[in-house]
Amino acid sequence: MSNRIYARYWIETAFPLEQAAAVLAGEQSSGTFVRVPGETDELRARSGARVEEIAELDTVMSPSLPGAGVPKGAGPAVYRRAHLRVSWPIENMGPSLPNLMATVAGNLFELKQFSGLKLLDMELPEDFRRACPGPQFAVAGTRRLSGVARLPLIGTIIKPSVGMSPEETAAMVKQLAEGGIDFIKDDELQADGPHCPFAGRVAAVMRVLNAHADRTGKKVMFAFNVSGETHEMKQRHDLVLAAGGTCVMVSVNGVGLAGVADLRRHAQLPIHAHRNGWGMFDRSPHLGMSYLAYQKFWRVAGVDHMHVNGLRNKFCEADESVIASARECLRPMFAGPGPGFTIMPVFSSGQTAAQAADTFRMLGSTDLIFACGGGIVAHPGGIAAGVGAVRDAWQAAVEG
């Protein structure tokens, strides 16, 4: 396998495609806006990024983003669009996730040669599999800890998102556990606020879940939101572990790649990755990065579950995009023997029993967490009826 990093982009530029691509490759490796002493041909051959492929797509007459430049004296600007593939030697940054981000998704977005630029995908060499932690539990470990062998984990989110005390949260958890739920998570807005302190919430919730497990033999998985400074996340993880909990959650955009990787190296529990803030990367088709590229950073950092939105969701993402994201989570990142860094996709956002059949038909797998907030908690028949409806819908979908 090549020992290079490959990244694929969608670009839009008023400059000749080859010139714009060369500027990007130079800016993101050994070059800058002017040739400098010391940048020898030998150094450029060794450390410069390579433009591997340019595939022209179409043209438009106006720029998609403000601030883009145009060639001097070229007359009316025509903006060309293309797919661009660039590669870098691993020696430029080593298997470092923060420095990988700076290379493939750094200053290139501000280059005035581009009126549109989006990272579509990337391929990483074996160095990252050997050096980075990767997922610890993923699908198999999550199924083992939750006791769910065949269907998706039927889950929910604590709602209202904030405002309840630890005791009120535990009372809702008791209803959910008695209703047959497999998985519960904190809302991403609930962390360690004064109205619901983390330690108090863990104690109250685990008292309920441990008692339920003692009675029934089923330990409901609760993803406690440990997001915070690195030392806080480790302390919170240890509190959950000591209380008998089986999962922690992080807001990955808030704690960063280094924070997630540090927590993963410390963790003895699955890490549930919430992608809140994701829309700023992908909502514009002309800027940012696709989920196919985005989720690879977090998989290598070591998360076990990751949100992919859901069908007919309350946000703006199309169903086809949601399913493509979920498929990517289940597809190995690396070929050959060794861990493929697959993870469990989490469907959420306006999900109810109504989406189960289509989700199974389009994804072709039950290796997922199906999280319904209002779809369970607000069910007209009550929480137990909500859980039962979602589980029945998935059972029916699997049985055809």
The other form holds:
There are 2 protein chains.
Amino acid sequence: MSNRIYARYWIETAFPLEQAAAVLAGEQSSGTFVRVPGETDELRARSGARVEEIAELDTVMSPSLPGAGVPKGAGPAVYRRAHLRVSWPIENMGPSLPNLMATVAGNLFELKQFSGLKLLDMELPEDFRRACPGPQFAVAGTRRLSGVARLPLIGTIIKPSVGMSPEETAAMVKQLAEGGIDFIKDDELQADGPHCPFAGRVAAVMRVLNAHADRTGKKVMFAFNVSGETHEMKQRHDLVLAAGGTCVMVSVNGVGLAGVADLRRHAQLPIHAHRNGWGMFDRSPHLGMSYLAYQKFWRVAGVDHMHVNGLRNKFCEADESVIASARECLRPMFAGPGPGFTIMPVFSSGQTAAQAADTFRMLGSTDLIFACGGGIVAHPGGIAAGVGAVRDAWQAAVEG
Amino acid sequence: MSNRIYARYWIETAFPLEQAAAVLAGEQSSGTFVRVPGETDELRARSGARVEEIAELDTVMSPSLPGAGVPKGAGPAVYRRAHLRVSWPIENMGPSLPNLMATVAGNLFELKQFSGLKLLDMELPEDFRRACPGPQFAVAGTRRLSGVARLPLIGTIIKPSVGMSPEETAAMVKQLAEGGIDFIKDDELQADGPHCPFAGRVAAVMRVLNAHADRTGKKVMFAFNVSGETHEMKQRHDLVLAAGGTCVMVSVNGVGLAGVADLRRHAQLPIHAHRNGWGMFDRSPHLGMSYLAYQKFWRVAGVDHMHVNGLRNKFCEADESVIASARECLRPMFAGPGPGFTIMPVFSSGQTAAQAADTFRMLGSTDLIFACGGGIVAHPGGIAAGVGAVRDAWQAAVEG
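Switch from the form predicted on its own to the form predicted in complex with a further copy of the same chain and give that structure.
Zooming out: every chain and molecule, the one shown earlier first.
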């Protein structure tokens, strides 16, 4: 039984595959570009990364990324592609997320040996479950706080994203709550700007939502965007908690792993993870990090919800990729008892009642947040009609 | 006088340039994919992003990235490239780094309108200087703590990166100190693994360096890799400080902006920023973020040193790019009095005495750390000879 970290890469190289893989494994563990004193065979056996598997794929005649080297004097370069699986002993860095990232996604994207390199997935040993925060609320906790037992949480995003005052925001929230919505979020562009200060927004919005809850028994979940420095995020979290709010949101790429874990260790509310900037990591097929690997970092850091885009979205992502992402959020990262750090996927971007049936058919689950922007707010029949149409569509989808 | 944020992008699109630029500006400020109630002309004028300039470049016949859309019924697609400059009022998000990132590098890389999009640079208003930590030690503080007045700090990296015990590390540090080195750093793969626990490493290394300082008056600067969660980083910083150490190191991509700023607000020592993983952002010419934009985020968060690779490095980066990066670190981000958040560039990767003259000639400065790995540790004449050769080469370069 081995406590090793496994990472799977897509690679492209003009060098023999075994040689390129060995460079990657060496660079990311005990090796450097020359053999140095102290790098004994025993040390390499104990601490070196291990090439577990190389599965050759296709071949191309030109490099996908610039800057790659070619073997000396070997004639015209041919670039081989492969899936590569590498493993590390956890003893190299311990169950630490920032150091895991330096190991599996550090100084390797620039290696001359590669004209393409993408981290596709990783498997982490149990040590990470024990040492790292992980999700606190996830699906069950979110359903409990929102009072939505079976269907997806029908949600929306405050639009316009920026420019409205706290009072204007609260007035829109009132319409949405009266329209029967389950979930509302700040836009990722709205945090604590002077036009809409965080404290004022929380006070105005929660006044509306608390009154609505008193009247109807339903507490709409509002994900307040607390993104900022660590002390700001914790203060803002506490403000939301004290005002009776039930969710906070962070832009995970802007905040980073240490900041998200810091908030998670402090939090008494679910953390809604916004992945804005994710395209930088995953839009190239030849560089970066796939969503499969990416979302695992954030789950281990402790987020409860995570954006996956939506079917027929306004962005460039294909439907199959969206569903694969959502499935991954719902798949346990660890075997054994407990939910294994599963989280709730958030569908958004151009979502309306029209995507409900396909989303349910392709995902096979209702454990999700379904966020419609213009689809609800700009519905021709008004907000209540927009919410109703989306919920009816989900109800119909579930009942077949 | 306007407190606006300016960002410059390279874009590629099959749509008319003005139209694509307007979509980006709208998506990243007050717009969404349909016009919603509340998005008044007055709100757009106040909070909308502004397209400042579009400079058309070349044209290609196939898209650089997959997933891009094409205008309907317009015949075969042609992909125009351009430099685009966009601005935002600081009122949208305030001087907050995570929210700045959501604005200039958030939900735009996935827009269907673009088959390529890269953030090239940004200019920040004074508000960021006032609100954010910024570098605490930078060039002057690093020279003071290390006692190196004029030449670059001649440095090295502990190798093998991982696998050595604290005592083995300290034994190597002893050789390096006796060899006359100015600066040593942990490898980015070595943080607090069970083979080399952080506290044990600090104790063993500082015992050597303090004794050396007592004997010679020279305190070698050792950048201990404190990367981890926020509470861990602050504890480790305090351990280094208490032991008489003079520098801490973080893997900035793994830690993130909030974590780095949190450490900076606590720190009494310079923060050495390791950029491992940077290739993910900048290796593609068609996606991501250039080093020019990238390093500004970390400078504002408060790092003092930052890696720029080195001439004729073992990675894929060209010399011109390395020098442009180093120049940028030394160029003030803000006008007016004070160093304007300048930081000390760190040259590393395959560096030896051979690159000293060219580095000085191309950079025109000695305000840098020059880190040689195998170039010093594996020098045929031993470590002292390796250090001496590098220092002599710099001395000769400066004296012409």
